[in-house]
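We begin with a single chain expressed as structure tokens, specifically the form predicted on its own.
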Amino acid sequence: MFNIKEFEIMKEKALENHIPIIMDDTLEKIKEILKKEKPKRILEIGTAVGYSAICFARYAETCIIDTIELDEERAKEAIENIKKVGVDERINVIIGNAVEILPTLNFEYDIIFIDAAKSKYSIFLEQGIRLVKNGGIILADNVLYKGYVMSDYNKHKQRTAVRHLREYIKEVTENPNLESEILEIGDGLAITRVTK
């Protein structure tokens, strides 16, 4: 049974400290891809706090989540809201560095969701390429970084994120086997059906 009172409480604990959580009119889209492509597995990368991998067992009300997440602290914190809300038997949080992780995993993925560190964004497009089912969707959240990717933003501390999610943004829509959308909601929300 899902717990909406304790969702709440989550989310608002999350934005009173500035806990990166997917943005509501991201996850409206999100929500919307969910309900026509009903998957069985979504993968994601970068749990936070749990937030938004129990979002999708909400919203794709059948589906196993594995969400990987590298702050030991986070992870705990994760289970323990994915516990409260009542979703604890759908979502495998796995602690450890997705570069590693990702290499390890051998299941089919329907829609697998990138919203962890920046300079890896092209590192997680391999391996969910290579993970995803045929026609399946990846997702990466946070792809115009406030902005400053389309810009000629160069200042020195994010650069080289700005440069990794260009990259990104270049990979997802000139690769033949890659349909993309980059749409400009939340921070920046990139679409990408994967023929194979």
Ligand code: SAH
The other form holds:
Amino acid sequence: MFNIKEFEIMKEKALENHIPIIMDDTLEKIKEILKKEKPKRILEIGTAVGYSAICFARYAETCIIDTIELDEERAKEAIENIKKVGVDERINVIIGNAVEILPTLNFEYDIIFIDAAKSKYSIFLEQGIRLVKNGGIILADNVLYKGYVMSDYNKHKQRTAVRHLREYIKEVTENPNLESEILEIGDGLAITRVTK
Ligand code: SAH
Ligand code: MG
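Structure of the form predicted together with the named molecule, please, following the form predicted on its own?
Below is the whole assembly, all chains and molecules, this chain first.
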């Protein structure tokens, strides 16, 4: 049973601790996609404390979710949260660096959600394309990064991340096998349909 009370508590705590969980309008859009696509298996890159993974389990009711987190403390907190909310039978937390873990995975995913180190988005995309089914979807959060990505101001300390995000957007919009929309919701959400 999905425990709404525990879910609300963990969301509040994540916000209090400034964990960068997906924003409400981003979640609304993802919820729409989940209802339409009815995924059987989702891969998430960047678990943090498990908030978005728990949301996937909530809105895609029979779906299995594999989620990767580099930070051991956060991963452990995610595992606890997932248990408390009652969705631990459907969410597998993998602790480690996604750059190393992704090449070892061999499941076929209906949806892949990228929400981790911005400078690794191109690597995540390449592996995502390998792991997603034909006609599947790759979502990437934070692609507009506080508006920096679409502005020409380039001198701030996040410029490396911005360069990588621009490369990500270029790739998903120019690759003929990919069909993408970049939405100005939350911190920017890229929705990419993959044809193989
Ligand atoms: N998806 C979460 C938020 C993720 S925040 C939610 O919406 O609830 C981004 C997370 O990615 C951080 O916890 C960070 O530790 C993790 N991360 C960063 N680089 C990573 C990598 N290379 N592999 C796996 N996780 C990574
Ligand atoms: Mg994010």
